[in-house]
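Here you get one chain, nothing else, as structure tokens; it is the form predicted on its own.
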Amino acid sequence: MKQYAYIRTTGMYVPETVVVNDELAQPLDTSDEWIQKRSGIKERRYADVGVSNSDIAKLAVENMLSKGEIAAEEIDCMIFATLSPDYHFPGTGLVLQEKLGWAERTIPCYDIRQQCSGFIYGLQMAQAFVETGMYKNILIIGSEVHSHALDYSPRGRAVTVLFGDGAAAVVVSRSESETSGILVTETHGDGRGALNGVHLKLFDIGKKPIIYYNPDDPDNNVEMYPEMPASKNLFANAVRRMAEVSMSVLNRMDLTVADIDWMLPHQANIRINTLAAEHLGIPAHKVMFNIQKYGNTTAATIPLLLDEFAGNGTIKRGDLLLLSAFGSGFTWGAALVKY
């Protein structure tokens, strides 16, 4: 019999600590006005000096457990999707592993670097181990720390004001109906973009020793911030890639625009998902954004829109959902999601 891939549950985790847009002004030498303007950014959530990233994706994961829609010990894979791990390597998947006391079951932990676009390829993955047969129940986490890695000086404006921390869990499940699952999902890479859109390179193998600057000068740290060329492609190229796959993936399933109930797109820019919802046709009303909360969470944002708007009922069982991203790299997918 065919085994279908659906989502089973969801969960999140955001710090604490708000950090409102005028908190900034200041040291970037910015204003609320000019980040909502270019972002819709209104604040974000910062964690504290000593949380790592596979804590807060401990607590994302811990959530959704609460739920009681499944046991963590039906879960016998793990893919971790971030830009932000704990360390070079190894990776934070086995971390969080530990932290969550599921080493003695030596499960599988796939780590995924595929930027903003990270729970795309995380869910493609998911759908093609369930479907196969390979794992019964997939654990993906979507999680970042960006803000200990930002640069607090007018240098750094154009990155600092966009990116938060936060962490989302689903749990991709074997189902033998059709009720529910993922259809189709579809990713895209394009390497010409690895250094033209947002990358860091505070590691760089092929220097000896990899690291090597003087933190203290201005001139010469500047590698160990996230760097974003200025280039109207990269937003041209966002809004063109994002409505490409998210068309191709409804043609494959000989669906159009008005079999949508919701969109979910990567949450980088409002302006960005604005222009990609219009060059689809899809209506204002379909698109959630929860941007404007949480800022740019890079691999979290779509699972964080998820289990934000099932949890209080906008997202119901049934409902088509459409999610798509952007990322550096340059990355990008979609995916066609009967929830």
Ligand code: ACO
Contents of the next structure:
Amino acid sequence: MKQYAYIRTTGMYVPETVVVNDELAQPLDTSDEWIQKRSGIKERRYADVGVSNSDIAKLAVENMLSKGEIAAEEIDCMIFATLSPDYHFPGTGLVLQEKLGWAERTIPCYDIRQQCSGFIYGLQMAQAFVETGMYKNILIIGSEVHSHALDYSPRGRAVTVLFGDGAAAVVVSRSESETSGILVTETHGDGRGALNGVHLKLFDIGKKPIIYYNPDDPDNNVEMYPEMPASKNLFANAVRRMAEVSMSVLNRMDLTVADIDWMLPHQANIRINTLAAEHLGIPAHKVMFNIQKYGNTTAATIPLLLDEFAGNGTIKRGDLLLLSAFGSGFTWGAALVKY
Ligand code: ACO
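Beyond the form predicted on its own, can we have the form predicted together with the ligand?
And the full complex, kicking off with our chain again.
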């Protein structure tokens, strides 16, 4: 018998340190006005030095478990989506598993690297694992510590102002119902965008040594920092692909935009989401945002929206949610979830 998957519970954590746009103005040669007008961002959270991605992810998981909807022992698989892992390897999922005290249970931990689309990709994997009966309760984490790896000189301003730190967790479980839960997921990738979109080389395995760093020559240490060579192209692709894949999942389920209660788009730029919603014909009051508070938290944006807006009662069980993302790679995807 086919199994169905649903989002059982959620949790989140954002670091306490709030960094408003004005604090970035002088070092980056930018302004609050530019950042708000071009991106919608007012402030973001930064993790303290010494705090790793797995540390904030652990706090998000503990927040989720504190809601009492699932016991840690029931979780039988972990999918960790991030572009800012603790280490090059091993994966941050394993580091987190140990920090949570779960290592003795030896549950499998997948690290996935689909940037801003990481949560949608993770949701699709979890759906497939549950529907095939492979696992019963899958923990998906979207977590990022961007702030430790950004370029705080004017050279980096176009990227640095956009990103913030945060973590969110959800559990996907087996459902009895075939009419609720994760109705459909769709994901795409186009590797032509690999070095045209946002990317961080940091190391290049084709070189020896694989990392170039010269403290006496800071101007040439550009590979230490994320780059965004074609931001306008990225912007246009994001609007087009998010609208396209959202329409595709609706068509696959014989649903229309009128059926959607809430759109939860990835939070890269408030203008991207406004335009994508306009293309789709989704009214602005149905589109959820948290970019103004957190900036772009990459794999964490959608589960953060889910936890905040389900937590304050805006999203209710039974609501039809459209999740949609576009990110570096290029990667993109969408999901329809009867919450
Ligand atoms: N402060 C002040 N000026 C700036 C800043 C800044 N922080 N950053 C760039 N500028 C300047 C540029 O140098 C440029 O100056 P010029 O006209 O003299 O050359 C000017 O502002 C205009 O820059 P544009 O690139 O035209 O600005 P735009 O309106 O396109 O906004 C932005 C830039 C916010 C980056 C936008 O293009 C964007 O959001 N792009 C897409 C980002 C995205 O999709 N990310 C998703 C993937 S991220 C991921 O997956 C990790």
